[in-house]
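As a starting point, one isolated chain is supplied in C-alpha cells, in the form predicted alone.
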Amino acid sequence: MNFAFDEEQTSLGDTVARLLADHAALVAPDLSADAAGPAWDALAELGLFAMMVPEERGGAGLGPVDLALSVEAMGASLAPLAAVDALVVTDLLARHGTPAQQEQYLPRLAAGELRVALAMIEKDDDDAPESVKAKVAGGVLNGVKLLVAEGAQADLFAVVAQSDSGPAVYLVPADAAGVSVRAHEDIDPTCAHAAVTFAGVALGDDALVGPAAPARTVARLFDAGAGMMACLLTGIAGRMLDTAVEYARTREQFGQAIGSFQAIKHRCADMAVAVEAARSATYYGVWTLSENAPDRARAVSMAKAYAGEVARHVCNETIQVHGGMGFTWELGIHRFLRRTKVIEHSFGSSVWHNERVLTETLRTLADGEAAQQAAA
C-alpha cells in the first residue's frame, strides 16, 4: 500500500502554504481576529471550498486524504478554524445529506459564500458525542453550545442534538426566530468563540442530516473533524519545530550555535522524530477517512490524540529552546500554543480519544477470538 502523497495532493497544499504566507497577520502576536476575514477570501478565491464539493455540485469531488497537506497547512499558518468547519459540513453534506440540502447548500459552500459554524461543544459535556443535552422534540430545537468558531460570522450552524432516536445532525439557519449568539473569552481570541443559545428554534422539514442513519451521520462529523485536527496540530508540530531548528542555527553562545550543544541538539532531535510519528498517524487516520475503513474509528482517534500531544510537546519544547525570550509576547510562540490548546480540545480530547483506542482496540480483539471460535 503506498501512502505517499501524489504531485497534484502536494502542489495544492503547497499553494495553501504560499497563499497563507502573504497572510502574516495571522500568526502575528496579537490577538485580534481582524486577520480571519481576508485569509477566508483569499481560500475561497482559490478554490479550497470546493475541492470537497461533488463535481455534479460544482466541485473537484476530492476527498479528506486529497487535502490533508493543505489543512497541515492551514494549521501552520494558524488558518482560521472556521475553514476548517466548512471542509468538514462538505465533507458531511457530501456523503450523508439529502438531495435538497445539497443542492442549497454545497454551491454556496464551494464558492465560500456560506459561512457554517459546528455548534457541537456544550458545558460539563464529557466530549462523546452521546453525552449531548441539546434536544430536538417536536420539531423543535432547545440547548446551549459553547466555543462556536466564528459564531457570530456564520450563516448556518450545524448543530449536534438528541432526537427521539439519539443524537444527530441539524443545519440551523443563524437568524432563525430563537439563535441568539454571545462572544465569550477563551485562550486564543483569534478563533473568535461564541456561545449559541437556541430557545425553542422551530426546525425545517429538510434540517436533519441524514435521515435514513443519524447516528452514523454522527460517526463522521466527529471523525472528520478529528481528522481535520488532528491535521492541524501537525501543522502547527511542524511549524514549531522549524522554528526552533532555525534558531538554533542562527542563535550563538560562546562563539557557536546553540544547535551544537548536545542538550539543544537533542531537544530538536527528540521533536523531529515526535513530529514524524504524528504525521504518520495523522495520514493514516484521514486515509481511513477518505475509504470509511473499518478501523476509522481508532485511527482517527490514535492520530487526534497523538497529534495534540506532539504539538502541546513541540511548542514547550520551541519555548525552552529559545530560553527566555521564548516566553515573551512579540516572539510570537504563545500563538501557536494557545491555538494548539482549543484545538486539542475539540472534537474529543486526548483522554477521551484514548479510551476509545482502548475500546475500539479491545472489541477488536473479541470479535477476532468470537471469528475464530466460529470456525473452529
Contents of the next structure:
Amino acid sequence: MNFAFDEEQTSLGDTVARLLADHAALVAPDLSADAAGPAWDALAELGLFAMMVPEERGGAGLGPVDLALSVEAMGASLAPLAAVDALVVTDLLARHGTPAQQEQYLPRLAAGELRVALAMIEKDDDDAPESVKAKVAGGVLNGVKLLVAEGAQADLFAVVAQSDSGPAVYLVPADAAGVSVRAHEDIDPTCAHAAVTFAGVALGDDALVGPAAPARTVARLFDAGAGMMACLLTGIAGRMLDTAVEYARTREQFGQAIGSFQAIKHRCADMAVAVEAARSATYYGVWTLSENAPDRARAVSMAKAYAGEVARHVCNETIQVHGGMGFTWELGIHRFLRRTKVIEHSFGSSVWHNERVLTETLRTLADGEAAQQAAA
Amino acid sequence: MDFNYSPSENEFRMELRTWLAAALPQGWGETVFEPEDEHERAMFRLDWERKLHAGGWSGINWPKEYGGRGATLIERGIFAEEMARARAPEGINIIGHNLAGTTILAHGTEEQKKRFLPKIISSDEVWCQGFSEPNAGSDLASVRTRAELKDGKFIVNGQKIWTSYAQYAQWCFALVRTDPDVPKHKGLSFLLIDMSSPGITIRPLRQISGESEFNETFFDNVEVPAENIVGDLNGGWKIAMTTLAYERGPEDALGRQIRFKQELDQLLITLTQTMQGNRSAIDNPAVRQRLARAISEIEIVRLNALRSFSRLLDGADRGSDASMTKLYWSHAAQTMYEVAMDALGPIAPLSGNDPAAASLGRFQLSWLQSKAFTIYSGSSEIQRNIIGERVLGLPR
Ligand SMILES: Cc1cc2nc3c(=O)[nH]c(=O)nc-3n(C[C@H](O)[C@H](O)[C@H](O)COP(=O)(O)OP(=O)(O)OC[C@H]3O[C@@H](n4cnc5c(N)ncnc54)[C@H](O)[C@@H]3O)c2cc1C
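The form predicted together with the partner chain is what I need now, so please give it after the form predicted alone.
Shown next: the complete complex, the earlier chain at its head.
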C-alpha cells in the first residue's frame, strides 16, 4: 500500500498544468467560450485524450489514478469541461465498449478528433441516473437533455436513457435525423452548455454501450464522471487557496499585510486544511475507480460531495479575503465560483452523494454484523 | 498509489485478528464493556496494554532492538483498522508510547534508550507530560519551573498543570527553565523526572466530564540526576518541538481514529435500532446528511494520516504536516459527537447507567470529552497560526 503518486503521474500533471497556463484566456474574466477550442487542441496534441485508450487500440492504457493530477490541473485552469467529459467517455468505452465501438471511436477519441458530449441531465430529474425519462423503444430514442457541455460542437453524444430493462448508455451521432441543439443561457457560458433534443432518433445497431451489463455501464459512467469532477473541484479549491494566500501576503491595511491579522490568517489556514482533506478523499476515490474496488460507490461519493463543499467554501472565502476587489468582474474569481457551481451539480450533487455515502456505509456495516454473527 | 495489500500484509492482518479475538473477553463490545469507575477503567487499560505487549503487539513501529516489530507504515494502518474492527480498548500509556518514547528515540542517548524504551513498550512505566503551567499554556516557551544544576543534579522547583495521567505515572518528561537570563526559547531544558522522587505532589483537577484525568503537579526541591536531560543544557525547546510534532502527528491521529470510527459505527447501529415517532432515528433526512458528512470526515482523518505517512517516507518534514493533521481530526471528531447528540433525539441527555439511555450512555461521555480536543496538543488557534505562518508563509 502506498498513498503517493509516482513520478510519471506527477510529471504528467505538471505538464498539463504548464500547458494550460499558456492558455491564460481560459481564466479571463469575460464569459467567452473562445478559449476552449485552442486549449482542447493543445491537450490533444499533448496526447491527453490517448492516455486512457487501451494500448491495443493505440493509446497509453492508463487509468483514472494516472490522470488524477492532470485533471486536478485542468480544474485549476478552468480547462474545457467537455474535455473531461471526453475522458469519462473514453474510460467507459475502454472498459465496457463493444469491440466494434472501440474500433470505431477510440482511435479518433485518442487523437482528439472526435468531440463527444455527455447527455445525462433532464428537467424533472433527481441526481440519480436511474431517474431519467429519455427512452429507447424499438431502436428509437426520444428525450430532451439539458446542460450538455459544448453540445453544439459535438460529433457524438453519449446519452443516458431508459431501455426496456432499465437505464443504459447509448451513442448517438450528432448528425442523426431528429437531433436538435439549443444553446442555454446559464451561469457559466464558457462551458457552452446546450439543450439537446432527441426526437424519434433511429439508433444504430451498435448504439448500446456495454450490452452485457447496461446498468453496470451506467454506474461506471456516473462514478467515473463524479470522480473526475472531484479532481476538478480539488484543483479549483487549490488555486483559489493560492490566490487568497498571495493576496493576504501582499495587500496592506493599517500599515501591515492583511495576512498578519488572525481573522484572515486563520481563514487561510482552514482553507489549506480543507483543500488537503479534499485531496485525500479525491485521490482515494479515484484509486477505487482505477481498481474498480468494492467500495467504489462510497469512496467516489465521498470524494464528490466533499470536494464540492470544499471548493464552494474556498471560492467564497477567497472572495471575502479580497474585499471589494474580490467582487469585481475584472479579478475573475467569479469564473471559478461559476464553474464550481456547475461542477457541483454535474454527476450528482453533494446532497445526493452524501445520501449514498450513508446508505453504502450502513450496508457495509450490516454485512459486517451478519458476517460476524455467522462466524459466531 | 496502491491500496492493495500484499500476501504478507494480509497475513499480518489475519495474525492480529486472530490474536485479538482470543485476547478480548467473550462478548467484548456487545455485552462486555470497560469498567465504569474511572480508576478501575485506568487499571483495565493498563492491563490491556500489558496484554498487547505480551502478545507482541505493543509499539509495533519501534525498532526491533527496543522491543518493537519495526512495522511498516502499511502494517500500522492495518493495525489501526483491526483494532477498530475488534473495538479494542484504548491504552493509558499513550504519552509514554507516542511522546516520551518517540522523543527519546529521536534525541536520547544510547543509555537513555536502553533504560527507558523497553519499559515504555511493556507499559511497566507509565509517563506523563509536564509542559503546561498556569501561566504558560499556548505560550509554552514562557514556562517558569526552574531547574538548577548543582553537584551533578538538577534541583527542580515550580508547578505544572493539566498533567494528564500523573496519578498513574512513574515518569514525567518536563520542559523546565535552566537559564532565566536569556531570551525565553533559549533557556529551556528537557528533563526526565522520576515521579517517586521526594518533593513531588499531585492534586487532581476535575474535568467537565466529571472525570479527573488531569492534575496539578508541584515540584519542591526535586532532585533529578544530570544524566536525565535529553539534548543539550538550554537546548530543550528543540526537543520539545519534536515531542509536539509527534503529539500532533499522523500516528496519533490514526490511533484516535480507531476510537472515533468505533463510536461512529456504534452510533449508526444504535440509530437504526432507535425509534423516533413512527420511523427509525436513522431515517431522519436532516440527520442523514450530517451523518454522511461525519462519516466522510472520520474517514478523511484516516486517509490524511496515510498520506502523511507516505510523505514522511519520502523524507518530508514532520513539523509542518502535524498542525494540519491535528486541526482536522479535532474538529472532525467534535462535529461527529455533536451530530450524535442531535441524532439521538429526545433521549440524548440520558447518560451512564440510565436504563433508557442509548448505547449505555457512551456518546454523552464522549461528547463531553471531545470538548478538550481543540484545546490540548496546542489549541486550534495556535495550529492555525502555525499553518498560516509556517506552511502558507503569511506574516506574523
Ligand atoms: C484534557 C486536557 C489534557 C491536557 N493534558 C496535558 C498534559 O498532559 N500535559 C501538559 O503539559 N498539558 C496538558 N494540557 C494543557 C494544554 O496543552 C493547554 O491547555 C493548551 O496548550 C492551552 O493552554 P491554556 O490552557 O493555558 O490556554 P491559553 O493559552 O490561555 O489559551 C486561552 C485561549 O486563548 C487562545 N490563544 C492563546 N494564545 C493565542 C494566540 N497567540 N493567538 C490566538 N489565540 C490564542 C487559545 O487558543 C485559547 O482559545 C491538557 C489540556 C486539556 C484540556
